[in-house]
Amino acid sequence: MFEWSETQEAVRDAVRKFVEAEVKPKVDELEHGDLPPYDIIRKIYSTFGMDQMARESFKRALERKVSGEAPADRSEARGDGGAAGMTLIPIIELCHYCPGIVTAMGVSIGLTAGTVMKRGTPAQMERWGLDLLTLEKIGAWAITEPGSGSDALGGMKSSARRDGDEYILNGNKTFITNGPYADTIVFYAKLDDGSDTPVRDRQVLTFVLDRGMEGLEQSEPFRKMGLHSSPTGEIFLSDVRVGRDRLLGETEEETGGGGRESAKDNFVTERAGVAAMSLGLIEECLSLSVAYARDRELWGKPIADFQLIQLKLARMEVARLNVQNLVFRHIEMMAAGKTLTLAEASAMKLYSAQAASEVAMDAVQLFGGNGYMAEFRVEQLARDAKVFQIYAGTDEIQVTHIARDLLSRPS
């Protein structure tokens, strides 16, 4: 695919009108932390029927799980990009104004609900899955810890100790999107079975927790450089007692509650999503910069007439085309029933995140002193873009995954 289909363009235009009417006027409130994003996200879902689609998708997934059928073949989305394109279009459009909303939405639905739906038993899917998919409940995906950073699995110290038929959970998670407001939390912890196995090598288990459980504390939102519309915080667990019914899959086997493969699957989803977010931000920076270059005059002529300004605009357009092509490739793969490898997702994320950050900073420079002022908007987009190079794995981690894949191939 080299361009959006007519159907996709119609959906894009409808989403764009909604964003301009419902999100754009609230950007200042979202930026100042006065307005959590969740009611806006719910309105997106209800306006475009996404809540009803989620209910239908949930029903099919539950029926497959109960009957023992394999998960739905991605080839069901064949055609012009099908479901994959429709999923990414709102992400791109929202990132013209408010990338943080996408982060909050993606973590609640894509990561939290997605993990429950992939790894949970039918009873667990019914208990938590539908409410998360329809945004009746807000979800958080808790894996990162203060001392682990990019070494999320190896450096994890949160523990799950068996106590009869139950587990006692302890640990501290940080940089948790939706953490302050989450109703449901997918929590990763190392199994403490009393053996001499080094902590790094211990089995990772996945649990589902609910707000208000005894021993569970959720912090106030952090103050951050950017992405202010995405609440971020810490989660503290002190002797939280849970039954096996909260262990995803109700088994310690990797196919059930095992956390390592679950986390890796989600890393691929996250990294592909960052490319779509980058595309939306790049499109907006380019649009704002072209308009400004035409209107702003120096020495009696528009700054668009100066070659250094033209160079900046040209570089932005090259980045836009490259990132758009990566997004289109991802849509085509999904429509063909194929998934990105971790290395492919890392390469897609690495380039897109760097391109978004560079384009946003070029936009600030093109605007000059005005670019440093909040009212001209490129200042916010530049702050928001930087996190693309940090979350879902830093640039350095992406390089490592790409290189390891290359070096593992037969010579």
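In this text, the rigid core denotes the largest set of C-alpha atoms whose superposition between the two forms falls within 1.5 Å. Positions refer to the first chain, counted from 1. These numbers were taken from a predicted model, which means no experiment stands behind them. Compared with the form predicted in complex with the partner chain:
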Given for the second form:
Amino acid sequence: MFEWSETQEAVRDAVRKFVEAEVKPKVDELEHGDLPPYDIIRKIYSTFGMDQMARESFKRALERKVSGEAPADRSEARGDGGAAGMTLIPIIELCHYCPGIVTAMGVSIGLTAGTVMKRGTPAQMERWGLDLLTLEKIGAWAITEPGSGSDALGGMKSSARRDGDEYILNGNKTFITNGPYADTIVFYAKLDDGSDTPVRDRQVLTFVLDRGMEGLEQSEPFRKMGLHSSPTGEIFLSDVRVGRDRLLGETEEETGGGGRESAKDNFVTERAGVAAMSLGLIEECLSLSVAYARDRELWGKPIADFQLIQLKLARMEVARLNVQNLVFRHIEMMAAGKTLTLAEASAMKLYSAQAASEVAMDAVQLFGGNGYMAEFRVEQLARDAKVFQIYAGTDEIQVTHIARDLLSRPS
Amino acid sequence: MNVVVCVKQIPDPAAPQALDPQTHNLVREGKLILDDSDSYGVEMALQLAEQAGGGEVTIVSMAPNGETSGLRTALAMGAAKAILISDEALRGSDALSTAKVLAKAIERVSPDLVLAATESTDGYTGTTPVQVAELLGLPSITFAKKVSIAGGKVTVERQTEAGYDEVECPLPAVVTVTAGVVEPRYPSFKGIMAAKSKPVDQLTVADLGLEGQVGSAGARQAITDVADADTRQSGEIVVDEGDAHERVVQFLEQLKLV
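Now the other one: the form predicted in complex with the partner chain, given that the block above is the form predicted alone.
Following is the full complex, with the preceding chain placed first.
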């Protein structure tokens, strides 16, 4: 694929119209105020019938789980029917204005609901999955801790101490997207079974918590560099008592890899998502920059006439083309029932995130003093782009994943 | 309740446009989109059909090069099918030619109601819908800001400069709706995917039996010249030397605003 299909273009046009009408007028409140993004996300879902589609896919997933049928893996014979494109188009369009909305939505639906649906029992899917998938409830996915980000699983200190049939949960989580507002929290903790297994090596269990539980505290949103339309906070657990019904899968047995694998399941989807976000942000920076270069005059002519400005525009176009090609490749592979390797997904994320940051900072430079002012919007996009290199695996982690995958292959 | 909506597919107003130097017609070679002013008619039709508890909405359009992009938008919103009249012989059609073509196509559906926008946002003649009504021998009401159907009659709040008139006429009828009569829905993703397989009947001038009567052959109207509009004059700048408020009041008095 080298361009969107007619249907994909129709979806893009419809979402673009919505974003211009519903998101653009609220950018100030979202990015420079404290307006939480959830009502807008719910409106996107209801407007485009995504809530109804979620109900239908929930029903199918539940039936599969109950019947014990294997999940719809993307075998080569059966692609995703173009679903990846349909998911990524709204992401790209939203990132023209508010990448944070995508982060808040992605964490609630992709990570939180995704984990419950994949690891939960049918009862747990019904209890939490549907409300999360339709955005009736907002989800947070709590893995990172103050002392461990990239080393989230090994360095994790949060504990789940067995107490009869129940568990006592303790620990602090930080940088938790939707943390301040989440109704449902997927919480990762190390099993404390009373043995002297070193903490690093203990089994990771996954629990589901509800807002307001005794001993569970959710912080106010953090002040941060950018991505203000995605509220981020801390979660504190102090002797939170839970039954086995809140342990995902309702067993400590590591079927399908347990909590550690559960956290890693999301790598490819998440990394492709960041590439799509980068594409939207780059497209916006490029079109704003081209328009500004034409309009802005210095020494009696448009700055577009100066070659140093042309160089910036050319570099932005190179980045746009490369990232678009990567996103198209992912969409096409998914449609063909294939998945990116860990090295490919990590390379795509590494390149796209760096490209987005560079393009956005070049746009600020091209706009000069105006670029530093909020009114011209590129400063917000530049602040937002920086996090692409940090979350969903830092640049440095992507490098190690690429290398690890390449070096683990038979010579 | 079967409703036909006449729609126009126009070049994207956000993209740069050009006039053909020979014919002075708008160049319509690229992708065309559903005229935004027609989305109100489509939404109105869908709501009326839903309220009536049944029936379907048919889109009728005339466009060059078999263009269906704009029709797909209307189908994605929920219309059941579309009729497209696309024929090289239609090049150079004036408003009356267009009305003849649309009327012939509409006859095939025998609808209870025909809706159209008050005017297109590329041509702005605003005459086609009433010509369609005349050719079909149907009553017409223009500038509707509210439309309701009951007891075989259509009742319309017809926009006027001072407010609105309440007008009614028996069905079938032709009604033109203003922008803002209803809030057009966004097509759902499912709707967009379903629109791909909804029927679009493509007809030619011969299918409608209108050979030699439409297009440049039947045109009674020609664009003889196109001239640039006068450049807007720059405004007067008043430097405040303590009397600016008086100057402003004088200016407003001149305009009889105070």
